[in-house]
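Take a look at this single chain in structure tokens; it is the form predicted on its own.
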Amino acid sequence: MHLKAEQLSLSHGEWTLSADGVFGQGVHLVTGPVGSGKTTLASALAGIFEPASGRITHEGISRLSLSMQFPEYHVTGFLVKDEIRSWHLPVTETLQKTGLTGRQDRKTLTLSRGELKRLHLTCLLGSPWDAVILDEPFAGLDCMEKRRVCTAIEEKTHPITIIFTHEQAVLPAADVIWEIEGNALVCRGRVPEAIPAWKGAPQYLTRALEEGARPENIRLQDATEALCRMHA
């Protein structure tokens, strides 16, 4: 099972992005500065943005979902309970997970963006998919909610998870690191070997590496544990 970009070229006017690589099973983290093309690439991999050239193939993937940055784009239910039922999920249990208990009869679009994002991600990550593509899943969430989303991702309910983000504080454990650099998608490799080559790594990882630590993954707790092992 994999999602493959073959000599892919994406363009908006004079801007172009090239991508060539295979996203196999596991959690893939794709980073890059704002405006580098993460959203465009995520949309192309999901099949809703037409590449200028090259092709995208899905091997063994029959159920794929793209989560866009703005949750309003995904709303289909007039009321919160309608939105949850549209995902074929239990209303009460889902409300508890999102911290929205008692709001089942509230109009969905009257929720704050953060609340709506929590609802959307809980529904999406709680549904069965072969591959999930998440575009800026942490945007609009506080630290507690970011950690909750990370926990859901780390449970690996979905064989392939691809995360596009510029988040630098709260990240899930990952299997493969990718970066957009110089208008091209670059695979840094598998974790933990890829961590030293990750140019856009969070500061906590960079500092740990500078001190000689070797984190086993990319989370803050991994950097902290690696430093503790050094001084034990």
Given for the second form:
Amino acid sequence: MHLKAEQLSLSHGEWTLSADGVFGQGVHLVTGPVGSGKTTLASALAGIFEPASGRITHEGISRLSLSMQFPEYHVTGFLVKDEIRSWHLPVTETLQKTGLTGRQDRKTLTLSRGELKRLHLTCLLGSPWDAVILDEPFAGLDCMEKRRVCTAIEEKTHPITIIFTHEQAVLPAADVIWEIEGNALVCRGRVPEAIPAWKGAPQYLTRALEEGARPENIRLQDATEALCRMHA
Amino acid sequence: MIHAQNLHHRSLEIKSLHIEPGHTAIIGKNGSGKTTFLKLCAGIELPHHGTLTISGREPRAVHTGWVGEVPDNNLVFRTVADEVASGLRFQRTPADAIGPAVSAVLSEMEILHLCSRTSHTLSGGETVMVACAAALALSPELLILDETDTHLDRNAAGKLETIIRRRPAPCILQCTQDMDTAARADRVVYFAGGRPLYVGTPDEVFSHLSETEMYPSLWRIAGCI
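Having seen the form predicted on its own, please provide the structure of the form predicted together with the partner chain.
Now the full complex is given, and it begins with the chain already shown.
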């Protein structure tokens, strides 16, 4: 099972992005500067942005979902309970998981932005997909919720998870790191070997590397454990 | 500078809160009342009960720059140049001074290359940077940034932080979910359940949060070195 970008070229006016690579089973993290084309690439991989050339193939994937950066774009239910039912999920249990118990009759779009993002991600990650593409899933979430989303991703309920983010503090354990650099998608490789080459690594990770630590993954706890091992 | 007394508004309940000029980080869980407090400070909403004043004045009498959490909602005009110029036009700035002022603020933000771009072609992060430029062009007394850094990569967030450290406004309220950013502010207000539970320097506030996910990651790393 994989999602493959073959000699892909994406363009907006004079701006272009090229991408070539295979997203196999596991958690993939894609980072890149502001305006580098993360959202465009996420949309293209999900099939809602037409590439200028090249192609995207989905091998063994029959159910794919894209989580867009802004949760408002996903809302279809007027009330919170309608929104949950639209995902074919149980209302009470989903509200509990989201921390919104008792708010089933609230108008969906009156939730705070963070609450709406929580609801959307709980529904999306609670549904059976072969592949999920998450565009800035941590934007608008507090630290505890980011950790909860990371835990859900690490459970690997979905065979392929591709995360586009510039989150710098709370990240899930990842299998492969990609970066957008100089208008091209570059694969840094598998974790942990890819970590030293990752230019957009969070500061806590670069700080740990500077100290000579070799974290086994990219989470803060991996960095602190590696430092503690050094000083043990 | 900002003073709230017996304030009750939606889920917000503030008995007394005083915020000095400088850079204040507003932190807390989703739904804790952070954005509601910022909207009251900006005069976007009026309190149901109690008072909130900024330098002794009603919030709507204060010259405030606001950059909200949804980037798309921040831009109204067709091009970046028009967006940044719009506030200056409303202020009746002389026409020949507007162009240089727009270029100056875009240069300061290092986004002069976006000047002729149409707003709808910008990425989320670029939109935030343009919205900040438009707010700063007006030299506000109070600058409010509501989770704007959530859409920025490390370099762009660093640029924004550098600008904030130059003190473009006497008072800056920055709501953030990046605790490393909050740890570099002059002071921090931690909201929980609609109340400002901890108020003080970053050291004082984060000493209450050391066992939680909210403790700054760089402090956590420093503790292991």
